[in-house]
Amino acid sequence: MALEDAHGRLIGDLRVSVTDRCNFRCRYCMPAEGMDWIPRDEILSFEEIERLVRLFSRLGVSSVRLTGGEPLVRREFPALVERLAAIEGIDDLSLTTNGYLLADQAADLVAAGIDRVNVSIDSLARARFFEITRRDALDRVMAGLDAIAAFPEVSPVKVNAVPMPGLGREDVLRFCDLARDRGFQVRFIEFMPLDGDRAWQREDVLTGAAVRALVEEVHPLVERPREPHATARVYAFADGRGEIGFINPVSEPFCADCDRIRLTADGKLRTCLFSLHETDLREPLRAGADDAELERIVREAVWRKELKHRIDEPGFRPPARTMSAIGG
């Protein structure tokens, strides 16, 4: 039987965080340092995100994203993804990473079945990227994605972009040009309340709808329609060269037909991004729990899955966790 939640929303998406570490410390996601690391010996080994991950097949995910930290820095990665591609009812295996190893391993994580792969990259120009990131590292990410893009068979490959308080329009014309000369879909992601900082603000956020009348002042735009739980709104440029997204769980959220979950690095089940409550998952599992049994606990939490994450009401509150501890 198909998971379900409370409001009629079948689940088909699991994000996978595989580490909390990372090597960049960004703005909207890390603090600069002072960071608590989950222990080793809590981060589920890949035994035990492969067990889960067909359990969840089993009951009807079929696409899973591979989330970090940055995965990446995970040792042996690509041992994983193959591990996770041979699953039954997996038809869409995928990654997320800032890009700075990924130029060393694109060829073993295509080799091990990856099949699409999403770049953070939150600048163009390199003293911003610096100013964001907090690292020197832009040259070697563009190296990275340069990389996996001349894999044709990961397609398509994706550009992810935190629009932070500064963007101005030369910074969106040089994501356009990038999306127009190169094939990648360009998506601008709204700075949601999960900075390690917790300096987050609403008018910090710049919508997806101002980044979009940066676009148009140069480049007209026409909607793609949405597809099912796409977390997305995508337009191809008018004159058919590439396309652009925005992801804007702020001002327009797409919660009403969510059908996704998270699995943290720690082994804790998460139905929204926004949680204020997880379960545990890694206890049972160490304790001797059979399927049924994890079944029963992933059926129950799922159930209670939250209607919306409630940013723009009054009340709100951000979990404890950054985004880099819950996973992309």
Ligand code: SAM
Contents of the next structure:
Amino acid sequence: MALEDAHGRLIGDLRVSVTDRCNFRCRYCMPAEGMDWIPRDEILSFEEIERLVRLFSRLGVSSVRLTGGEPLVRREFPALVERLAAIEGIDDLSLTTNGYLLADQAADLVAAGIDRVNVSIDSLARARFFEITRRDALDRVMAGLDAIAAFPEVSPVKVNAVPMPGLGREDVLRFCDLARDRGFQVRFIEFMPLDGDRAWQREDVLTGAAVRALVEEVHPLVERPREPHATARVYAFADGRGEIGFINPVSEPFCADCDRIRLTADGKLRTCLFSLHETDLREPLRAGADDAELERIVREAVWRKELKHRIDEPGFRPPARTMSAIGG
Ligand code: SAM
Ligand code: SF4
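Switch from the form predicted alone to the form predicted together with the named molecule and give that structure.
Whole complex next, starting from this chain.
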């Protein structure tokens, strides 16, 4: 029987964080320094991740996204992709990466069976990219994007951008050109209160509607039908290829048909990005729990999946873990 929560939502999508470490320090995600890393012995091994993904797939999960931290800094990462790609029932295996190591790993990832890749790029201007990510690495990331886009079997290629204060019309139009020239889907993700600096303020959120208005000053858009459980509202350009998407968790929450759960790098199950409570799977796994016992723990946790996030409600408390340690 599929995994179901108390609000009648069925779970089909799992995000697996493979590390909390990262080679970038994006301002909306990590502090410049002073992160407390998860100790290595607490990080799930590839065998442990595979065992859990197999279990989730038997419980109805068909879509798995690998994330972090930066997944490509995990040693031998393509070997994990290969293990997960072989699991029956997982028909969409994808990756979210900052792209820094992608040129080196693209061929191995494709050979291992990755289906789709999203590359996070917050600005196409070198200085602004540096300012946001605290790394002067735009050229290298673009080379990574080119490397993965060279494989037609990895499709569609998506680019994720968090519109931070200061994003202007020029920046937005550069993203439109990228989408149009290359046939990519560029998606703007609203800044959420999950940053390591704890500096998030509602006023800093550039909403999807505001960014879309900038796009539409120049490029008319046509909305695509919304797919079930989709987080993004996707638009085609009225006059050409490429797409622009808007993921608006702050201004237009999409919790009502959320079908997603998350596994952190240290083996905790989270039923919402904003969960204040997590369920440990590593301890029972390492203590020798059989699948029936793990299934019972998972079902109980999923049943209590949060109805919605409460970012806009008085008394909102962000989770103790920030984005890089949860797995975005
Ligand atoms: N390191 C990889 C990357 O950057 O693509 C994967 C992990 S990262 C946490 C996953 C996604 O979360 C990225 O697209 C990133 O831009 C986004 N993200 C991180 N912090 C965020 C925040 N506070 N609000 C909205 N999106 C955020
Ligand atoms: Fe690293 Fe991704 Fe967070 Fe940037 S968003 S600091 S690349 S985990």
